[in-house]
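What follows is a single chain, given as structure tokens, in the form predicted alone.
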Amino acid sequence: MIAPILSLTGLEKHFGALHVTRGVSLDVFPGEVHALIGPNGAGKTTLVSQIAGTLRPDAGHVRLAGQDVTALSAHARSRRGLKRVFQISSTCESLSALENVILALPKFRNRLFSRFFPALADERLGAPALEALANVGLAARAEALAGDLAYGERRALELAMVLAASPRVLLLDEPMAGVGREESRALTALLATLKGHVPMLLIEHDMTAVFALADRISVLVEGEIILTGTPEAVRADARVKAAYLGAGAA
């Protein structure tokens, strides 16, 4: 049996009396996509933070390949290869393009600060950055500035970035928060290249990039997973559709 790449056993936190994480557990395999959705409310953020490491759980676990990573910071887990790609864009504006996929090679962050500026000019560095962007289509805008990027592009050009760290699993936090239909698309298409490939946690909003992209998804409501199965499965259940799909999210 093949065994999860991430999985959360029990999680539990609360805020004072307010109860927001539930016993949540779910597995992401190898290669799948694993969506998870909720109303507003439901608790997604504070469950993300807690897969992450920037909120300590009050029971449970969370494994990483095996390895029991529920003690571990974030800047621990991310080297460990648990990636998270923010609602929010993180790319440096005044870098360029090729420059910010420098920045999060695993062989950039192994040298001094203070030899930044040679290091933008190796080569050693330079070719796995310019094929990051090429496999997120951005290869023609590699000098370009982040901050001169159209957004849909920087949400590309932050992928590249963690792409580029080999990541084990990526954490996707709405990651279509803020873009328009044709870059939700756009992302959607992007994203579904790397099926097969990278597994995903997605935790998204965008239903129609939700439908398109996961194998399976997990419904979060005040706290609790109260269904994890396939699209079709999620789609017909009536609690989903009274909880969330029926308020108007489908």
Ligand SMILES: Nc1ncnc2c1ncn2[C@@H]1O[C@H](COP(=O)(O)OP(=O)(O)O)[C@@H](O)[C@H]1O
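Positions refer to the first chain, counted from 1. All figures in this text were calculated on a predicted structure; none of them were measured in a lab. Just so we're on the same page, rigid core means the largest C-alpha set that superposes within 1.5 Å between forms. First, how it differs from the form predicted in complex with the ligand.
- With the core held fixed between the two forms, G81 has its Cα displaced by under 2 Å.
- Residue displacement note: A71 has its CA displaced by under 2 Å between the two forms (rigid core superposed).
- Superposition on the rigid core between the two forms places the CA atom of M176 less than 2 Å from its counterpart.
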Given for the second form:
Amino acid sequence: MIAPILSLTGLEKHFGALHVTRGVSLDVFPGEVHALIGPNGAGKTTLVSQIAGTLRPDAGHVRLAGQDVTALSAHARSRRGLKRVFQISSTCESLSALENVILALPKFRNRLFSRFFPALADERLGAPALEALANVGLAARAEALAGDLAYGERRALELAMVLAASPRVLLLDEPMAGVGREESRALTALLATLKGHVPMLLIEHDMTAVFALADRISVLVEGEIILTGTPEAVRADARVKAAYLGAGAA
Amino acid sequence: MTPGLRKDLALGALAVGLLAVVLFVALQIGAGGIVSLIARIGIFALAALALSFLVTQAGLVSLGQAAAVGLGAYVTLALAERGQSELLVQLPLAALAAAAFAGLTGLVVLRARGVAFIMLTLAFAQMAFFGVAALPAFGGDDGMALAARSTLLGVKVLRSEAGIAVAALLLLGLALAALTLVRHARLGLALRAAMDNERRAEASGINIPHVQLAAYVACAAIAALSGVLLANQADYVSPGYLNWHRSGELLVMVVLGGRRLAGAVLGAALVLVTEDLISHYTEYWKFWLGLLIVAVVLLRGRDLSSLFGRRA
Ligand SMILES: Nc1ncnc2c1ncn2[C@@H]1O[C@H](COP(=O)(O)OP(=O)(O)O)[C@@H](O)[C@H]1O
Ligand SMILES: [Mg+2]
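Please could you give me the other form, the form predicted in complex with the ligand, since above is the form predicted alone?
After this comes the whole thing, all chains and molecules, with the earlier chain placed first.
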């Protein structure tokens, strides 16, 4: 049997009296796109934060490639290849698109304290960063400040950043939220090219994208995973229809 | 070399070059007052430059920079007392002492952000202030005269104001070039990313406490070098060097200088020239300086980031 690349077991999280994560266990296998759907407030972002390491779970474990990373900081997990795209767009707005991607390259951190050559003139950084921008259609915007990009462009930039980092697992928290129809289609197509290569945990409300990309879908309701299965199985499930998809969606 | 780096280096060369030209002319015409003024500008610009790096490149608004300057001065005093006046010994030891202080206190202050960070840097600097004031061996509250001016390879290069001015401009030029290189290097980019968006920088794998501590320690070390020269210019060292209003004055120079590193030279010159010019006519020169600060702040905009001239 193939071992999961990302494995959650028995995660629990409380915010005061609010029980936001209830015994969540979930696996993402190599090459798999695992979608996580659920209504607003179900605790999806909170779960992603616990996986990425910006929130500590009260109980349970996060394993990356078999290794327990529950006690590691967010940057340590990032260095091990766990890369996150935030639900609310998060770039360094005063830096250029190119600088944002350069920062995200694993090579960038290697000689942080010993290499004083200008980062922008360093071909070992510039070339792969430009390539990553070109892959998401942002080559022409390399010099623009991230803060000056349109929202859809900024989402694409964030994808370029995580992809440039050769991620072992991608955590995507609603990458299509707030972007237009055209851009949403382009992002879906981009993610489709990664399917099979980069394992992803994809949180998304755009059901067209979810059903186009997901190998398996888990449904989170009030902090609990009520169902994990193939897109067909999930689409057919009565509880999902009731809790989330709504009567007309099936 | 990138266009941005070339521009920053050119601006730095222009700022230090202008001071050098004024110094040269003043020496030719024998204007001793101006030579002294250039020496002071060079010394304070060095400390303000180090602070400017922290503020404008790392977003770390420290109100404790005077502690590093003062520690440098006290190391100079202590070494001179023991008959060690060699700059090649004094400068590294001064830098080391301030770096050690910043390294230890940095572990605490860098956990805080915003106003809490400012207050913690202030608190540690005040502790250093009371610490040196409690040293009877160095004159306690009153401070103490420097036993001998520093030498370079045995030569009394700091004997005259002109010597101090040249040394200050040399150190200033070197520090400005070095910090400009760092700004454009990986470390500088990592610092600017952390200043802009901590969450993003962390998600990119940058160890923010590490890079910020490195900046904090390096800038304290640079400020300590200015303390060595300050002790020589005054021939005297007292706890007043570490006082918080000195830190505030350095911060004023940084604010006046704006977001470019070379601006710190301009800020230091503005403050010291204002002091020099206006204090001839009125003892209320600080009032006029205050007015200048108000004008600059109003012209720049209203939030703290534009106050320090950050690209927003
Ligand atoms: N830091 C926090 N403190 C307290 N409550 C929070 C915090 N973050 C999220 N919550 C609450 O936890 C619940 C789940 O939020 P979230 O994980 O953002 O849901 P989702 O991403 O599925 O929409 C919500 O009720 C939200 O108000
Ligand atoms: Mg959410």
